[in-house]
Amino acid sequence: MKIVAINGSPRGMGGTTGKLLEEVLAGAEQAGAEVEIVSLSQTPIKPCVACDACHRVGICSIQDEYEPIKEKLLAADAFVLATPNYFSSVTGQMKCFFDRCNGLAHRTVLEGKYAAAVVTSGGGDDQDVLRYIGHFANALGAQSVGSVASAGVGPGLFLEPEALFAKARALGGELCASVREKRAYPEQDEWRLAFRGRMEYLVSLMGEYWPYEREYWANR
């Protein structure tokens, strides 16, 4: 079982987000998973330029690390999205990555995969960020198994770390169990399946301009 973690922290694995992500991945490894971390601070992703290449030919036109990271996601059984909470949203690094995934979302190509979220902040109030990440995962077709979030009190420091880290490791184990047992999360189906329907319809309208995606849906 392979799990890929995408870390959107500008501090990479050296910050509070990296520390909490490490605990989630430790739980996944204890459950038998092979894990890989992609730190966007080390593999920066440029903003989407709306060239439509992903829709027309299936490959992004921008020359950076997006395509290799995309292939890691496609090959993984599950993924973890980790970010600090910046003004009630993900970091700029993570947002650039999310936007570049629009070709994946148009095909909801990660159906059958599972996701988890990790969020840290200075003052808490992380629910909007967690909801946004969950919707992103559902838009790609994946099901979200849960999340862990906490306010930090310094670099890599948390209030009540033992309880928090136990929850994080349990989330990693839950992610693995969901893959093994092919768990369903029906409470996500209404939004996830409605989004898939909108994408299929959108591609049908734009098929002349987006031949790659038109072909994908025709053969699905």
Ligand SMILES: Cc1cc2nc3c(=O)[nH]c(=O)nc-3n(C[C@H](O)[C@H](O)[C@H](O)COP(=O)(O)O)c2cc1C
Given for the second form:
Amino acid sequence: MKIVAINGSPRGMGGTTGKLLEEVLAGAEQAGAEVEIVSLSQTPIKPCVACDACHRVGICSIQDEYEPIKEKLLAADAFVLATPNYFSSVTGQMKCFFDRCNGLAHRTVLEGKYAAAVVTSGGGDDQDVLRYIGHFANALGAQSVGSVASAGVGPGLFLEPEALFAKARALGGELCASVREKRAYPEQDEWRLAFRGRMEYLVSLMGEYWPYEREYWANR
Ligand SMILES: Cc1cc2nc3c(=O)[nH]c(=O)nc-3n(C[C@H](O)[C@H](O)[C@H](O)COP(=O)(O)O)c2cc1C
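Having seen the form predicted on its own, the form predicted together with this ligand:
All chains and molecules follow, beginning with the one already shown.
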């Protein structure tokens, strides 16, 4: 089982988010997963330019590491999205990555895969960020297994690390169990399937301009 983790912290794995992510991945490895980390601080992703190449030909027109990361996501059974809370949202690095995934969302191509979220912050008010990340995962077709979020009290430091790290490791284990048991999360279906329906309809309207996506939905 393969799990890919995308870390949107500018501090990479040396930051607070990286520390919490490490614990989630340790739990996943313990449950038998092979994990790979993509640190967006090492592989910066440029902003989407809305050229529609992903919709027309299925390949992004921007020259950077997005396409290899996309292939890793497509090859994985599950993924983890990790980010510091920046003004109740994800970091700019992560937002650029999310936006570049627009073609994946138009095809809801990660259906059958599972996602988990990791968020750290200064204040601990992370619900908006978690909801946003959950919607991103659902927009790509994946189901969210759960999340772990915490305020940090210094670089890589937390107030009650033992309980937090136990929760993080359990989340890694849950992610693997969801893949193995092909778990369903029906509470996400209303949003997830409504989004899927909107994308299929949108592509049916725009098929003349977006032949790659038209073919994809026609052959699905
Ligand atoms: C630009 C910026 C914006 C931030 N905005 C918030 C915020 O809105 N709420 C909050 O609780 N913490 C905020 N923080 C604090 C970070 O979320 C927190 O320090 C986080 O744990 C850093 O993770 P890292 O070490 O992985 O970079 C912000 C930090 C920065 C640099």
